[in-house]
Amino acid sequence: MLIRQNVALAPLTTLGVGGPARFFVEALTEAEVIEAVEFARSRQLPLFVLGGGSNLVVSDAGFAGLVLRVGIADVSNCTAPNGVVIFDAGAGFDWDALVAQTVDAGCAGMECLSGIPGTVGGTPVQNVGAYGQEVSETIQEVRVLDSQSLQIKTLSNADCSFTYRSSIFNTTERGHYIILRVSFTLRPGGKPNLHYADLQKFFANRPGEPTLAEARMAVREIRRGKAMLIVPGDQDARSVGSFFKNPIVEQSFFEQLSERLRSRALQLPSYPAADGFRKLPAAWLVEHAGFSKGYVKGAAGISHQHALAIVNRGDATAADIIALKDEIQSHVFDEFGIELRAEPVLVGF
C-alpha cells in the first residue's frame, strides 16, 4: 500500500476547490482498505473515504487526516434462478460506465441514472436518484468494511434504510462503514422508466416506443442541457450538481405558504411525498429568492442552465462556494420560511 503525503484534493473533485490531504491512499483491494484503516487508527488520524469527488466540497485548509480512495473497480454479472440479472461492481467502478453496461445488456432499472458523475460506492450513501428512479430500487446488497471491528459484512437493501437522498451511510451510521462493493438486481428485457415529465416531453413527438438505449441517451441530453453533465471546457461543468435537496414540508405548511404566495400572483409548484407531505422544487425557491441562473458572486456563481448548481467560475475557493451557499440558504429562509439542506459532503470544515 502506497501512502502519499500532502496530496492536492481539488483536482480529485468535480468542483475543483479545497486544500491537500495530510495522507492519501488509493486502495485497490479489500486488504488494502483494511490496511489503510489500521494505519489511520495507529496514528489516531481522522479518516475520510473519497469516491469520485462529485458530491464533495473540501475546505481550503484541506484534510488533516488520511483520505482513503477505494479503487476496487471490477464488475461482473450473472442471471439468478428467478431470471433477474445481478450486476456486482467494486466501489471504485465508474457509475455511468456501469449504467452503460446494464443498458447494453438490455436490463432495465438504472437507465434514468445515466450521466451522474462519481463511482459506484457513492451511490448508496445518498440513495442517488434522478428522472423518476432511485438507486435503492435496484440495490440488492452492499458489501462493507466495519471500520470499528475491521470485519467485512454484507448489508441487505432493508439494512441500509433508504429514504429520499438518505441511508444509514449518511445518517445513523455515518463513518461506521466503508463501502467495498454493491450488487444490483435488474430486469432483463424491461421497459425504460419514462414517467418523468422531462422524458415524456423529450419523446412526445417521436414515433414508436423508446428503447433503454434511447432513454439513456435522452437522460444524458437533458442533463447536458441543464449543465448537469460534466463536459470538459463547459463554463458550468465545475460543480457538484444539485447543491440543495428538494425540501419536503407538511401539507398544512404547504397550503399556508401557497396561500401567501397567491397574494403575490405566484403559484408554488409541488409534488406528492409521503402521506401528509409535499415535496417542493428547490430550484424554484432559489430563483424566486433572487438567485437567477447565471448569478455571479465573485469567483463563484450559479450555473447558466440550472439554478441548483453552484459553480466554480475558474479560481473559486471553498470559502467562496460556502459563502454563496450560505447567502442562498439565508434568502430562501427569509422569503419562504424553508431551510434548504445542502446535498454535498463538506470535508475539513
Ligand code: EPU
The other form holds:
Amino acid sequence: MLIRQNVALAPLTTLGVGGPARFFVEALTEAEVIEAVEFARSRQLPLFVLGGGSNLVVSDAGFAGLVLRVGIADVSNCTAPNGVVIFDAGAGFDWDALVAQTVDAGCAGMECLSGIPGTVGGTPVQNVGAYGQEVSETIQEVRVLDSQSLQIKTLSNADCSFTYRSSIFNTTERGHYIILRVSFTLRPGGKPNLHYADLQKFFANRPGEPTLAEARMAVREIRRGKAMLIVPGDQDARSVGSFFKNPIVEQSFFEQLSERLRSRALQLPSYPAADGFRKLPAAWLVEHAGFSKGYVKGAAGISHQHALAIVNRGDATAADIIALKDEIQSHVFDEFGIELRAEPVLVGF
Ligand code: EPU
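Next up, the form predicted together with this ligand in place of the form predicted alone?
Every chain and every other molecule in the complex is listed next, the one we just looked at coming first.
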C-alpha cells in the first residue's frame, strides 16, 4: 500500500478548491482500509475518508492527517428468492455507472438518481436523493469498518436511520464507520418513478410509457439543463451541486412567512414534509434574498443555471467559496429568518 505525502486534494473534488493532504492513500481492499486506519492511529493522525469528492469543500490549508480513498470497486448482482435483484457494489464504484447497470438490467429503483457525481460509498452518508427517489428506498445493507474497534459490521437499512439528506454517518456516528460496500434491492421489470414535476413536464407531450432507460436519459437531460451534470468544460458544473439543504420549517412559521411575503406579492413555494412541517426550496430563498443566477463574488459565484450551486469560476480559493456561503446565509437569515445549512462536508476548517 503506497502512502503518498502532500497530495493536492483540489483536483480530486468537483469544486476544485483547497490545499493538500499531509498523507494520502488509496485502499483497494478491505485489508488495506484496515491497514490505513492503523497507520493513522499509530501516528495519531486525523483520518478523512474521501469518496468521489463531489460534495466536499477542502480548506486552503488542506488536511493535516491521512486522507483515505476507498477504491474497492467491484460490483455484482444476484436474484433473491423473492424475485428482487440485489446489486452489491464496492464503496469506490462510480455511482452513475451503477445506476446505468441497474437500468440496463431492467431493474427499477434508482433510475431517478442518474447523473449524480461521486461514488457508491458516499450515497448512504447524506442519503442522496433526486427527482423523487432517495437511496434509502433501495439500500439493503451497508458494510462498514468500525474505525475504533477495527471490526467489520453489516448495518441494515434501519440501522442507518435515514432521513432527508441525513443518516447516522453524518450525524450521531460521524467519523465512526468507514463504508466498504453497499447493497441495493431493485425491482426487475419495475416501472420508472415519474412523479417529480420536472419529469412529468419532460414526458408530457411524448407518446407511450417511458422506459427505465428513457427516465434515466430524461434525468440526465434535466440535470444538464441545471448544470448539475458534470460536463467537462462547463464552468457552472464546477460545484458541489446544491450548496444548501432545503430547510424544513414548522407549518406555523411557514404560514406566517407566506402571509408576510404575500403582502409583497410574492408566492412562497413549498413541499410537504413530516406532519406539522413544510420543506422550502433553498434556491428560491437564495434568489429572493438578492442573489440571482450568475452572481459574481470575485473568483466564486452562483451558477447561471441554478441558484443553489456555488461555483468556482476558475481560480477560487476555499476562502472565496466560504465568503460567498457566509454572505448568502446571512442575507437569507436577514430576509426570511431562516438559517440555511450547508450540504457539503467541510474538510480541514
Ligand atoms: N428554484 C429557484 N431558483 C433556481 C432553482 C430552483 O427559485 O435557480 C426554486 C423553484 O421554486 C423550484 C425549486 O426551487 O421549483 C426546486 O428546484 P429544483 O427542482 O431544482 O430542486 P432543488 O430543491 O433545488 C433538490 C436537491 C437536488 C436534486 C433536486 C431534484 C437538495 C438540497 N437539492 O434541489 O440535489 O437534484 O432536488 O430532485 O435537496 C444535491 O443535493 O446536490 C442536489 C443537486
